[in-house]
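First, one chain by itself in structure tokens, the form predicted on its own.
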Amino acid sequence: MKARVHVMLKNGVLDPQGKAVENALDSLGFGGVQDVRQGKVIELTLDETDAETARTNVAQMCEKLLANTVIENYAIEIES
């Protein structure tokens, strides 16, 4: 079973390497563009069968480990 997990920034939190982007988009002539947020995406192999059951070990994943959820909100696929 595959799962990915899409982590990004809080709104109301500073990204700096968002800004980062849309200045260098707005440099190379891709006007328009504003509010980049950039986050990451995490993608694991797991040996769980159960659907449900590997989204709440992934769930806990991201509580411990894969995002700071002081400052983060996580979003979870779960692909068979």
Second form
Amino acid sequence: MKARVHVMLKNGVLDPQGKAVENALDSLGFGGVQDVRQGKVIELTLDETDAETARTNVAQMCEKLLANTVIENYAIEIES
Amino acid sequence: MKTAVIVFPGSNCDRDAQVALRHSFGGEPVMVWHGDADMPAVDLIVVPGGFSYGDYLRSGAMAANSPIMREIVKRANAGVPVLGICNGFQILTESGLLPGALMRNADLKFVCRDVWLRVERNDTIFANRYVSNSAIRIPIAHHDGNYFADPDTLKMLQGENRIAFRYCTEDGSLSDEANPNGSIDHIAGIYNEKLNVLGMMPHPERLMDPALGGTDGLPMFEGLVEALAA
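Return the structure block for the form predicted in complex with the partner chain; the form predicted on its own was the one displayed.
Shown next: the complete complex, the earlier chain at its head.
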């Protein structure tokens, strides 16, 4: 079973890298980009076969290591 | 008195810290490998600067979960003084010993130069040799030094007088120009609730000797020697 974790800076936390990407897109002539937020995707391959258990386990991994919940939110996708 | 410096893969200020401690405390500090789960009883633990684990995932995130950090958290909670410098500060926030987080510098640039710091209080074991509200010159060298805390946490730090140092101008005033990384409320260093843990981005251990261009870091270590001997 695979899990995909999306980690994003929380709303209201300044994302200077996203800002720089936004400016770069603008200077390349891509108009109309209102905002860019940059995050990361972490893919996990798990032994677990039960989707709900997998989700609970991955949530614990996020709380403990994969995300810093002071500044980041996470979202978990489970693919069976 | 015994001191310890924690060594992670990717630490690069561990030997600066070692020299600073040898210089001030006299004895030889114990160099403790991150993979060790235990260490001798010591009077001061320094978590040094560098790029532990290559800053993988987030600066300090991997180191915060290393075996030795569990022991350091235990000792810090029992009152043992812990000084986290630069990457050490990042590790202490990631481990939960200090609140908030260190984010990418606001201008995205690695910044390596001397800055001025305002000493916010001097009634601590770390700052007793400094004068409150005076400005001291200390080097910084980091990419992720932009201190962030949510509004409630910031209010708590301010209310409990737990801000140790703020970035300032040479005359001690606060301005955005004097803030090298975008840190909220100009914060360069903070204490834990019991004041036995200090995390700071600037490097006092790098300015201990006139031959290195200044001595404003020396009073921190001399003050620790005096406070811990008492």
